[in-house]
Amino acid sequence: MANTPTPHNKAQLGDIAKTVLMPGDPLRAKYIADTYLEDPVCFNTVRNMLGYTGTYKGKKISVMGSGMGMPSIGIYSYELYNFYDVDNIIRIGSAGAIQDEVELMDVVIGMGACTDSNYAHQYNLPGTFAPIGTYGLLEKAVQAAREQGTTVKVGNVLSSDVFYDADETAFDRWRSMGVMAIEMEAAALYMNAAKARKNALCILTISDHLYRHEGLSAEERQVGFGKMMEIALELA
């Protein structure tokens, strides 16, 4: 029996490119398609999780929302890797900084993704799994940033299951281990990629700082996120 379409994606096999950019917000996926892609075609509207395929500098590329949190990106990235023959998924999203040297609008690439999630439990591993991005994509992203003139910070991020954490000291402990920023999806994406023998990378823009109580305005987000999007598009 064919695996496509799925309960979450109405695309047929072949509708989606080998490389997919995944912002959390489906409306940001639409913005990317409308702004950067030539001849974009919408392949999914199920649950309003919009997805589009077009070309960028002559290369076929897709963009699709992932939703918020690891369960959501876990579903969509699993299906893309295993049912739609996607090879590369690049998460592009926002993050909250927890290190002093990380500033608003900085672009951060998650070389590794710590997590407080139990997502890895499904693999029944005899220890703790360390989710990491694909080095080839990481190397290309850093080079694209250099050519763009954008300084990026590369290191460890935290993929948290909790947005409003009842433990008010939790961030202090992650900060003490050098974790740069907090987001909610990368670890599940990296684990799905590892299991499927596919490629993944998480590129983030710092939208707020949890220790300085700073945050970007809507206009600043648009400018800062544009740099991140353009780096990711070069990975197709």
Second form
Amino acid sequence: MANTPTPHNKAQLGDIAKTVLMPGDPLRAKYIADTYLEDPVCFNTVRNMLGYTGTYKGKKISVMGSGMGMPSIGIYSYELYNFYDVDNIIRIGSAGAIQDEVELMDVVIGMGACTDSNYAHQYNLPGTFAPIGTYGLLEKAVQAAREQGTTVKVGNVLSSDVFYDADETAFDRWRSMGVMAIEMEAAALYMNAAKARKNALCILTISDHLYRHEGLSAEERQVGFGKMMEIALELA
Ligand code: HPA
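I've shown you the form predicted on its own. Could you give me the structure of the form predicted together with hypoxanthine?
Whole complex next, starting from this chain.
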């Protein structure tokens, strides 16, 4: 039996490009398709997890929402890699900074993604797996940022299962290990990519600072988002 369509994605094999950008919010995916892509065609509406394929600078590229958290991006990215022949998934999202030198609006790239999740349990490994972004995509992203005059901070992020953490000192320990920022999806994406022998990268804008209790205005969010998008689109 064919694996496509799936219970979560009504696209047919061939409807989705080899490279997919994944914001968390499906309406962000629609906004990106409408704003940056030529001739976007919607390939998914199941659960309103909107997905579009179009072209950017003549190259075919897709954009689809991932939802929030590792179970959600885990499902969608698994299907894209294993059932839709997708090679590259670039998560584009927001994160909360936990280092003094990481500022609001900074663009952060997760070279590695630490996690408090049990996602790797399924692989039954005899140790701890280190989820990492794909070096080739990382190199291309850093190069694109340099050409665009955008400074990027590259290092470890934390993919957490909890936004409202009952352990109020958990951030302090991740901070003491040099982890730059917290988000909720990269580690699962990197593990799915590793298992499928595919490529992944997570590019983030800092939307809030968890120690300085600062947040971005709507306008600042849009500017920061634009800088991240210009880098991500170059990976098509
Ligand atoms: N925690 C988790 N994910 C986030 C945060 C945060 O503080 N800010 C933006 N995404």
